[in-house]
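One chain comes next, on its own, written out as structure tokens in the form predicted alone.
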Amino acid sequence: MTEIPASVLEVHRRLKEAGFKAYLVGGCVRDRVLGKQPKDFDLATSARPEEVQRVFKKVIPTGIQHGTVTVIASGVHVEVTTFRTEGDYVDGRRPEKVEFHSDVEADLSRRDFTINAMAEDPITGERVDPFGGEADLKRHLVRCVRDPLERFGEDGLRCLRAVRFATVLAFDIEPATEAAIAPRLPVFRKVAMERVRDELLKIIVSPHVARGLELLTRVGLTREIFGFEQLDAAAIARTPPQVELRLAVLFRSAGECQVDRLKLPSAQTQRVRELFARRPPAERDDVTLRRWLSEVGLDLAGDLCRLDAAELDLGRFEKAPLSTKDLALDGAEIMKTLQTSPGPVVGKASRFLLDQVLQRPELNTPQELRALLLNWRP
């Protein structure tokens, strides 16, 4: 079982010994059911944020009109949230209003997918699953929370959230689950770019890039983000897993940079414009390379040379025919076929069949290379 950090046990036992809930919340219960070790801790508790303040010294209330309060534990910042339900969303990224509650379950009713939905008492182990969240990460599943209609059309960023669980964990979507996703674009339109772009470059640098890619094309989300559909999904997981470099790949393949509608950090953007415009020098001699790299510097030089192995995915080449070596008929088959003994003609009839089976590797069968070397004239 993970590790669960002292400055949590001390918070959640406080908070019973006087007289409350508490459980672990979210992610941190799914991470754990995985057998990972969470980032964060999250506790959520029947206390109301004023109680909160009284159980301990020191509180920043960082969220207090939704409930959530941050406690300083052994010098160690905790976040506490209230059981809460939340009333409609009316622009489709935020409920109207937040009422306080004293069950959890109702909290838990709140939340996007089974796999958040669940808690846990980290001293005796109880878990509160009321939606089949465990079940859903044993057989690899991102499903909504009851409707998911409902669930996308109060938060459209859900969308994206749905294919960035599925692409880290590589877990299938639901199809009732992604049925829902395209009808709600229109609500997932109202989010902002900044939160769209933290989802959605947890995706790109994820191992699992190119199912993730695939998701987005399916659901609609694609056209949403970047304007277009085409994508080389394979040359982007082919790429180093690093921000800019995978972004270069994604607008070169789609022959377009839409860079700008991601509002990343200046800098960020930059470099991806950079990446997505520059090209190794055609011509390989040292006084050209010499004045390329002068131009670009080398840390440019370098991503630019990993991007273009990327895009040419040597990897296809790795089962083809291309040393006399790996061709179907060895020296000895050469000279059978045509009744010769040892000698530069069998050097010349070997270094034939590679030109031929180069130009088309489909060749490269003992039946084929026969009835080339007998219309072959040395």
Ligand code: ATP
Second form
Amino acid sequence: MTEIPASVLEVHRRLKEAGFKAYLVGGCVRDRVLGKQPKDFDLATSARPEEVQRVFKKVIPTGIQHGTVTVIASGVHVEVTTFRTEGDYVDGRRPEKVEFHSDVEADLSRRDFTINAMAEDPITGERVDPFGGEADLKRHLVRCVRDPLERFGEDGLRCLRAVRFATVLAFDIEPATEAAIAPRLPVFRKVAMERVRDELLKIIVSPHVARGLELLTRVGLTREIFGFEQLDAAAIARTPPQVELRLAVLFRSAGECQVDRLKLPSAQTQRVRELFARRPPAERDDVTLRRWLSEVGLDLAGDLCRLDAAELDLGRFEKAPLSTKDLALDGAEIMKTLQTSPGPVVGKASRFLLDQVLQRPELNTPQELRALLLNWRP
Ligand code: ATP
Ligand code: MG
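May I ask for the structure of the form predicted together with this ligand now, the form predicted alone having been displayed?
Below is the whole assembly, all chains and molecules, this chain first.
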């Protein structure tokens, strides 16, 4: 069972004592149902922002016009948001004004996916789940709350968030939800790159990045975000889960460095550019290496070697014949073919055969190897 911080419980208790409704909502409820420790805990309440301010002495008006204040309880910051829905969406961007409500269901109905649209009473454990979020968690499905075409039309970022949650949780996107992404790509185009980037980077550093990139491409988002579609998802997945390293491999595998589009902090952009453009030297003698290190520095050099390793993909040789033990002919069969008895020639013959199959692995069949032996002069 996951633990709820004492500060969150205290804020919840005081809101209830003051006569308001209060629930854990969103990602923390999802994570708790999954048995994962949430990163942060969001509380939603029927109390209006001014009422929250009255209940607690210390509050920070974080996003007060959207109903969010930060309460400081026992020195810890806890975000409290008034139950709300969003006014009309203009142009697929976030709406300017919000409407406050006294029921949690209204608040849940504005959320993006069923798995993110649950509330929980942290004391009684009572759960409010009007859209079947728990069932979708069990079925490993990312499904829009209500009509997907409408929801993606309100906020184009949700298209990318669907892929983000499917990636991070290793879930599928429910078919109607997935089918609604392509028709809403024009709305996605209007979303600020800063919001896109934050979601994208969660996909990029995920252990399931290969699945994420495959989904992104399937729904048309790879092209929207990067301007290309061909990339080596397996190479990216082999790269250590660090933003700059994985982006560099992504752009290398696409053959073009489109990092500027992502509007990353300039130091990060610069790093990706360098990782994209440079390679370790072919020669590995000390003099060459010292000159290289003096040029690029130890830190960048280390990352460039890591990228080299990721791109090498040694894993694909796992099934290839790599030692004499892997040959399709064993010692006895070699002797039989050569009509000889045990002696140094047998070892010599198997080393010859190994060298042949290292050059052409498809030759590793008894017939081919026998033919090679019959033409071989020891
Ligand atoms: P994480 O653990 O990765 O932070 P999260 O579920 O907390 O996941 P956030 O992006 O922090 O995700 O959003 C918090 C909650 O707010 C979500 O669970 C969802 O209910 C709601 N939400 C966030 N962004 C949107 C959006 N664009 N449209 C609708 N609801 C949203
Ligand atoms: Mg969150």
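Treat the numbers as computed from the prediction; the structure is a model and nothing was measured. Each form is matched to the other, and the largest set of C-alpha atoms that superpose within 1.5 Å is called the rigid core. Positions refer to the first chain, counted from 1.
* Tell me, please, whether between the two forms the C-alpha of Glu368 is shifted by 2 Å or more, with the rigid core used for superposition. => Yes; that C-alpha moves by at least 2 Å between the two forms.
* Determine, after fitting the two forms on their core, whether Gly331 shows a C-alpha shift of 2 Å or more between the two forms. => It does shift by 2 Å or more.
* **Post core alignment: Val345 C-alpha displaced by 2 Å or more between the two forms** => Moves: yes, 2 Å or greater.
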